[in-house]
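The chain below stands alone and is given as structure tokens, in the form predicted on its own.
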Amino acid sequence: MALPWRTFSAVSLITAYFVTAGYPSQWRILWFVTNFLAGWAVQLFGFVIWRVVLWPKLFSPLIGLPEPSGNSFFNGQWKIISEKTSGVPMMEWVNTIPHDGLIRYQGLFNIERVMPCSAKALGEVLVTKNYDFQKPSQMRWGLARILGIGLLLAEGEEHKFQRRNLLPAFAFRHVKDLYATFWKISREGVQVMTEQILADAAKGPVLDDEKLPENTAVTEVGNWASRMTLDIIGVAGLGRDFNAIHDPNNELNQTYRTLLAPNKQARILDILSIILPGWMVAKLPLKRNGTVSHAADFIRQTCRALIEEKKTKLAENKLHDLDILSVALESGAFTDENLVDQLMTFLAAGHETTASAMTWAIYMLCLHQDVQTRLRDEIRSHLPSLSEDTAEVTSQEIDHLPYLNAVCNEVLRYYPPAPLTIREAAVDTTICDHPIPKGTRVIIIPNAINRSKSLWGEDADKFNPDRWLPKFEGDKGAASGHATSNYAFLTFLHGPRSCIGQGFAKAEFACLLAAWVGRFQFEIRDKAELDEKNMVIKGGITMRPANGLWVKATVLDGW
């Protein structure tokens, strides 16, 4: 619902000019300004009445689609959407509102949203008509400050061009060769984590009334996960070890922690971007804008330094790496600034999403100790001990651990790192033969679809890794978690806009989780959080526990 401020201003200027043309010169400026502001006010009032009241209630072609009850007169479902975790209201709607594939709901200022809920509707939005639906310009502007205009935000022909030239870096065989790197860094991270936990355990509990078993300390999972995933994307993706594992105050890690942390001012800016141009929102004198600008400058400088290193090696005919940056550079398809945008995208999205997945994996294993024990037994029985300095792990060893992969898939289903993604109809189009006017927001919500009972069965809202295991010999349904459609699992989306790094992320996640669970026993510190309803979740680019995930981590012997 961005205001057509250019049109308003032009109409107001022309009107004010003609109305005041005959005024005495000494009063002309005053009356010109008065008429200009009056013209703006009249147009704004009419625009608000039309867009907030008349269009959504009387004229919209979306009227008649199934929708939740209890709309506010001016703000639709905004109150419940803003109060609950991102995607949770939609999770309830998709399982309680009868629909034929589409649900309509209204947000702030009654702005209409359409949520595709069936395999057919999702297939049209993500595959057969995917370029009819683009990321809204306001959202692209805000995310571009953090991610750059890389593959994630590119649209149309530019997106096709970028994806085609980056695909070799994510080829199946290349990702398989990276497992050894993933395991090496996971092992290194766990060793540093072990030393810290043992050191903290020797000091005794922080709280006087807290009793901890031997070799146990309280630690925050999310920070460790972020440091390890940042080093993995650095080495495997960009050819640089950022050393975040060994240095908790690493500047790049701290920059991302500040940038991606949930923030009230960031929420305010998001709301303002609904009605104001992105460039105007970015210029507002708020601390958040300054933080984002400073962080983006530092990250861009880091990316430029990486590019210069690689270009020097290329000029000396010494560039034989197969990391993302090397492949993009050797393609010759990208300018230096294009490369900076790609690196910003892969740095942020490439480590933050897996760190979020790791955090939720540990949380679910704390809630389901039987799953944690069963997983640890499989890992210790089939993978070499982390104490063996020269032991390597191959893709075949990781991929042939059925329960590890089942747990990873179930975590990604149950808590998708990115709970929703927004599209906007770039043209007048249809979904399931229903007219969708140009400009309509289409909200794709993995958080809801991944727990849809019509797609996953009655236990869709239960954490159950066994759904990914075969029920009988030759059971092909295990590969999709026995869901009724491939579109039931939306964590990585589908089609031309699906996550290009899906194989990379899943392999990295499996290696990290295996190393962690093989070495540590995890228990939740705050017993109230054993009830998921008590876990406060906030999100930015990804979902995280609002106050971090604090656990009791015990170093286990024998592996």
Contents of the next structure:
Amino acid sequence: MALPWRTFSAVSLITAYFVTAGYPSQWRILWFVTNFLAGWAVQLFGFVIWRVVLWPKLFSPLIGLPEPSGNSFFNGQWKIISEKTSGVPMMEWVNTIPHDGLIRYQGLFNIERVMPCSAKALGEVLVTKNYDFQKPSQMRWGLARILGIGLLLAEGEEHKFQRRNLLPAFAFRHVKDLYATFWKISREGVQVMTEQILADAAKGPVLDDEKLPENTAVTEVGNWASRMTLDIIGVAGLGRDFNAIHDPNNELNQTYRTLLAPNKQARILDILSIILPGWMVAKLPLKRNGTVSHAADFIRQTCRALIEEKKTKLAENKLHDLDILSVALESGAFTDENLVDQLMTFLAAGHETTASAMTWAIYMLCLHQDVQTRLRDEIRSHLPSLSEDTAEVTSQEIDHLPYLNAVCNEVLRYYPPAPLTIREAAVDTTICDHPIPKGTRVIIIPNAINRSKSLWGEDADKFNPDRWLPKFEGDKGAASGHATSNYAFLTFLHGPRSCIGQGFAKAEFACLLAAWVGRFQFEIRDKAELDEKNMVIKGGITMRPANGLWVKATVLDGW
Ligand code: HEM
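Let's compare: the form predicted on its own is above, so bring in the form predicted in complex with protoporphyrin IX containing FE (HEM).
Starting with the chain above, the whole complex follows.
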């Protein structure tokens, strides 16, 4: 729906030129400007009538696809979409609107969106016709400032090249050697968290006149999770300890917190980018644009310095590190600037997502105390105590804890950290034989698909880690949570644009969760949040509790 401002300007210029050609020279500039503006206004009016009314209501080939009822005349379902968390209205639509794999809905200015909902439709968009569907240029512009044009934002041949050359760094044979690092940093994080909780508990553990049990304090877990995942991606991804665990004021940590904090101006810029080109939005004189530029410069500089360090080591033949950057650097496939873009991508894509998963895991364990106890029993009886400073864990030990993996998978299904993602048809194409015109927005919504009853069964809406455990010897369905298709679990997407860091993230998440649950007992601070409907969620690229997740954490003895 981006405004064709170049065409409008060209047509207005040409029209104004010819219309005013015979005017006396003293009036000519005034009439030229008036004609130019009038030309723009007429075209804009025509464009709005065509795009907002005529196309979506009378001409679009998408008319006739199942859609939610109660559209507003000009803004479709925008009110409900903007009020609720990303993907939440679609969670209801996917289960209540009868469909053959596609649902159409309209957003702001009736812009049409298509949501693939069946395994066949998702398979076409994500795998067989993957390169027919690209990330919209407006979205790429916005994100490229913080992520660089790394793997996440590259398209077509450039994407294929980058993916091929980065895949070895994320292969299991490589990631399995990183488990020891994940465990070491998880243990370090839990030690610092333990000290803080015991210190707060010693100050007088009182919450709204309620006396807390011994060794218990109130803490916000999202912040701890972000600091630990930032240090993990630092060491295991880039070979640098950012020290965010020990220093909450660490500049990189603060930079990401500022970028990701809910912000009115950021929301305005997002909405403007629906109609204006990305570069124009980035130049608007708003404070938020300055903050983003400043943050992006700092992140870019940090990444550049890291690459310089590694290159020096490589030149001196001293590069034997296991981190992802070292493997990518040794491949020799990337220029320095391209590596900077990749690092910026790994930093952002690789820490907030796992921190979101950790936050939702703790929330779910607060709501399901039986799951928390059962998980702790498994962890304490199979993994070395955190007090053993030199104890290491291997991929074998972590990957063979059935309940730990079941809980991790169920959290990732139930609260996917990236709730939705957007594609745009780059050519006229089809999904499930239905024509999809070039430019159509296709919205892939893990938040909705992961809870689709037609794919998961009637209990799709229930948090139940047991669905990931075998029901009998040799039960192959356990690996996919007993869903009817692999496409039912969309948390990391599928196909050539699926999350390249999936194996890394799952291992990191399992290590962190095991260390936290082995050491602490968690209870929700605000009892109202025991009802999920009362949990206010901040949507966006990743999904988190809007006001943080505040819990009562008790340091437990004996492990
Ligand atoms: C629980 C944690 C994570 C989740 C839920 C997650 C989810 C996703 C999703 C949904 C995508 C596809 C986005 C799109 O195409 O619109 C993606 C892509 C990507 N992720 Fe992750 N991610 C996680 C962790 C990580 C980690 C730890 C790394 C790096 C170390 C990483 C690196 C990437 C990269 C580079 C891409 C782009 C892949 C491509 O386009 O070829 N992610 N991730």
